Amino acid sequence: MIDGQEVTVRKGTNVLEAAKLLGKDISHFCYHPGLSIAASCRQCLVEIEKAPKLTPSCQAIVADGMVVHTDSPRVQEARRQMLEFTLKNHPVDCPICDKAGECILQRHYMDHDHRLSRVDVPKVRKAKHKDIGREIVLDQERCILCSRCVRFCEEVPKTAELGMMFRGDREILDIDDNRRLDNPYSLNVVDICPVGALTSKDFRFKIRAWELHATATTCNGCATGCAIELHHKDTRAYRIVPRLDPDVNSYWMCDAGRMTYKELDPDLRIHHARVDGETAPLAEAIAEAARRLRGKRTAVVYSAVETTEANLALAEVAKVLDATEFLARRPEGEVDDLLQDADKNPNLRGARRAAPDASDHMDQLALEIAGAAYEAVVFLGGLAPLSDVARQRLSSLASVCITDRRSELSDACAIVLPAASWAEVVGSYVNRQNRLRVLRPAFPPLADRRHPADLLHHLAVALGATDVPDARAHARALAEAYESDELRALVDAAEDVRPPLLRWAHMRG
């Protein structure tokens, strides 16, 4: 029983956690449910009857009959004390550090002390912004100690560059001599660290986290599609923080995964459909693009990138135009026993769903169209890698490309047409267990630009096809076909929802 409810639970659950299941959220520092138990902050203490003292509620196991009480006056007291004692040598640094606005100690501060300081002398000085890895910055002075991330690189990537080191108010966490933290899934300390101490490089002094809203959607990094969070303001993307997915990516990510944000730059986007280099209306493009392509010997070019609904309407252009099938995929790279995957392509199970006889020999792609076996080429994407050569040849041809950013591709093409990115759109990958994995809108696509699958839609209708899917058409099936409820509830939706607020959204790690 706790603060008088029962609550059943699985063997081995801990205390805080048998709370949360009754909306009680015990302040705590050290622990997470995804690194072993240290109990060193003392911060979640809470009563159990007939035990001498108070317990670490992380730390203890629920047992059959065991009574806590979560918010006795002496559990309170605790954990204001707790709370000053963390909060002594602490910098007041809330005006410039990172993680203000989402900054566990602001908040526990805020909820069980709300005093002002009675250190009346200089506080322990320690080293800032010091310069520890590849992708992170230190601040001494801010760390709690609370060791979340020494454990997680002892447990997780198994590299245990971080330690603790001296003692008492002279403790410091410190990177091993003559090491490094740059293991590929470093920005994880950034997550689960409850206060500024560890930060990003990339994300330093960009924007304060309450002006960002947060998107759950998919990382597109490679064929793993963890779980993520998009962070972003207006029509800007600012960084992508992973997202608990037990069956996936559980609560981690690469870094490499974190910074495919950057795709997303609006100087890069097509806003307006182009033919012959001049920008144009989208519905005469769109007619003009159907008029060249009519009758021509056709490539068309799938991406393994680009969602399974645009893969799938490419395919009903196929169909018409009787076309030769290619599909672009981005080359192997770096690959781990963990979350990276050799495959970095999110979607090479969907677009080969799509597409499940189309060559992946992207040279012989090249050498044709070099050699003018093809009259026109539809590209899916901004993937395709085409020699110098082919790329020239593309302007005298009848070439489409359906992309989101300038790329040398699209350049290279006679008619543009402007598509939402995958931040834009309700979409789908089919990642390496061949799970359904959803995308979601963080932002409208604004101008011209449409979900690619839309596109797709419309110039096969130009081209004379009758009862094509749209987008969502296509979407719907693939939720069924997949049994997806999530990708069902979003295609179903009446109106797209506003992403919250992160101040609104609680407190990352």
Given for the second form:
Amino acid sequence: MIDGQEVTVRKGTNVLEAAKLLGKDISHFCYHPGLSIAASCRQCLVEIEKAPKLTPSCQAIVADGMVVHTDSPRVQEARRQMLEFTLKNHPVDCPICDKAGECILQRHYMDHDHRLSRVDVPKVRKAKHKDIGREIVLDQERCILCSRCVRFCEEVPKTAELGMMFRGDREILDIDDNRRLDNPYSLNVVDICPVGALTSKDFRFKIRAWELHATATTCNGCATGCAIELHHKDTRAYRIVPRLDPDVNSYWMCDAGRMTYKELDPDLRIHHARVDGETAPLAEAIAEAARRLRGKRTAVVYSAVETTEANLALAEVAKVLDATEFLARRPEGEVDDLLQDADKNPNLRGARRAAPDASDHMDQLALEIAGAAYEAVVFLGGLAPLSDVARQRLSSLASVCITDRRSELSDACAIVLPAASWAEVVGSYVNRQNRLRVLRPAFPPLADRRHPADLLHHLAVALGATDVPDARAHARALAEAYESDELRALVDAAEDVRPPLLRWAHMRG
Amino acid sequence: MTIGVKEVKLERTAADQIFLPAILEGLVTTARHFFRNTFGKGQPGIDTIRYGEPDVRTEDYYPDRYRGVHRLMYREDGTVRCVACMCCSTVCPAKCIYIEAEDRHDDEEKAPRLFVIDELKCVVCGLCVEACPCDAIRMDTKTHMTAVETREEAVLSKIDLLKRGAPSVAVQGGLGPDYRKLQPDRDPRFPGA
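After the form predicted on its own, can we look at the form predicted together with its partner chain?
Time for the whole complex; same chain goes first.
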């Protein structure tokens, strides 16, 4: 029974989570559903009948017949006073703090205190902008000592770099002099920090949080396919943060995956089709590609990085051309037993679904191109690693590259078609657990860029194929095959939904 | 009630008809102001402000809250007070302020690398001054945006804005720890404090 409403929960649920089920957001700093419980911030105090004093709701397990008041005057007063203690030595340097706008302390102050400071003695000064790791800057003044980051480092990557030192108002969050916060999951502490004590060097001072839009999509860094939020303003992406998916990545993601937003840099992108180095209108470039490809001995190269839809569309083209099939993939990389997978391709299983028999011997393809075994090659993505000799041969062949950004391969190909990137399409990956992972468009593709599956659809039509599905039809078929309501809803949506501003999206951390 | 036509006879005297007396009357007023302002000693509530003449200071006539061209204030050490918090560019209804932040690598941490105001877009609402938490941007110059020959000249950079600036010694975060002595009745919610 919470505030007069009855609620039944699973055994072992705490009062805070039970209240959340009723839509009551009990303020808290130190509690995080993905970590152990410290009950040190005392911000989530509630009144439980028959308990002698106020109880932290994160620590109180729901029991039969329990009667809880989350909003009584006594509770409100306790929260306000706790908040005043928390703010006692907080520097309130919101104008230069990267967390401003998504700060939990700011939100709780507005909800529960909203009074002027009564502090008339100088605040305790501590170290500011302390460089503690590859990606992280620590500001000890802003820290409210909730110990979420300490618990994260102990419990998730199990490296335990951070610790609390000293006592009372001198207590600080710090790191050993001879250690650095360099574990591959270090940036998660920035997300879980309720204030701006731990900030990301990469994101530092780039943009204010309230200017960003948030799109829920999927990371393309490796075969895990973590659920992410892409934060962007207009058509420029600024950062990637993890999104809760209990089956795949829980609340976390790796640092390497966060940096994949950099490949969306508009300066690296291809905006218009190119034929023999000259910019050409898209329709003409597709017609020219079809004319050059018709009746040639062709190789097609699938990509384990592109969406399943694009690979399926390439399979249609390969069928028309009766082509030899290859599969390009990224080399293997860092691996651990948490989230990072050695297979750095987000969609190896999806590409295999489109092309079960494709060979992944890139050396063989390079040799055969150099040896003039093919008259034409179609590349999906700019990924295929070719030898210099093979790359030089490409310009004299009927070579078509469908890619979203410039690469050595796209520079070498005779015809380049501008594809939309993973942040601009409705698409899907199949991850290492054989789950369908959905890509949502964050912003519309500008200029001549199109969904790669649509480009290939037009190419197949220009080659004379009839009844070939387009990107939307492929996505709908995949949604049916994997019974994915998420993808189905996205495909059936009448128009593109504009992603919400971060300040209206669900509060992070 | 019936609707009818009512004829009104306009009474015009001969003096009205020939217009000359009215013209002379106007000329007398003009001449009076001309001689008084040109040869006289001037007077309170002067009728003509010679705006644009070099020796005329608009500061003397405009009220203190008049909103003129923006300026940026600086600290005592000469660096710009702005910390690139983007409050002004966020609140600006005309979206005429563009700021890019940079790291100062000292204790102040953050500063604007670029601070550009397009005075042609500005609607002179003053919200940027209201929003500024650092007393960095002000519109108290009491000068109009002067006429420019190209649009680029009306786009003011950080340097242009700082040239009009002055040192500000406002304390970050209000009056500081001594605020109770400085303003005893500041907050009625804490009467005894």
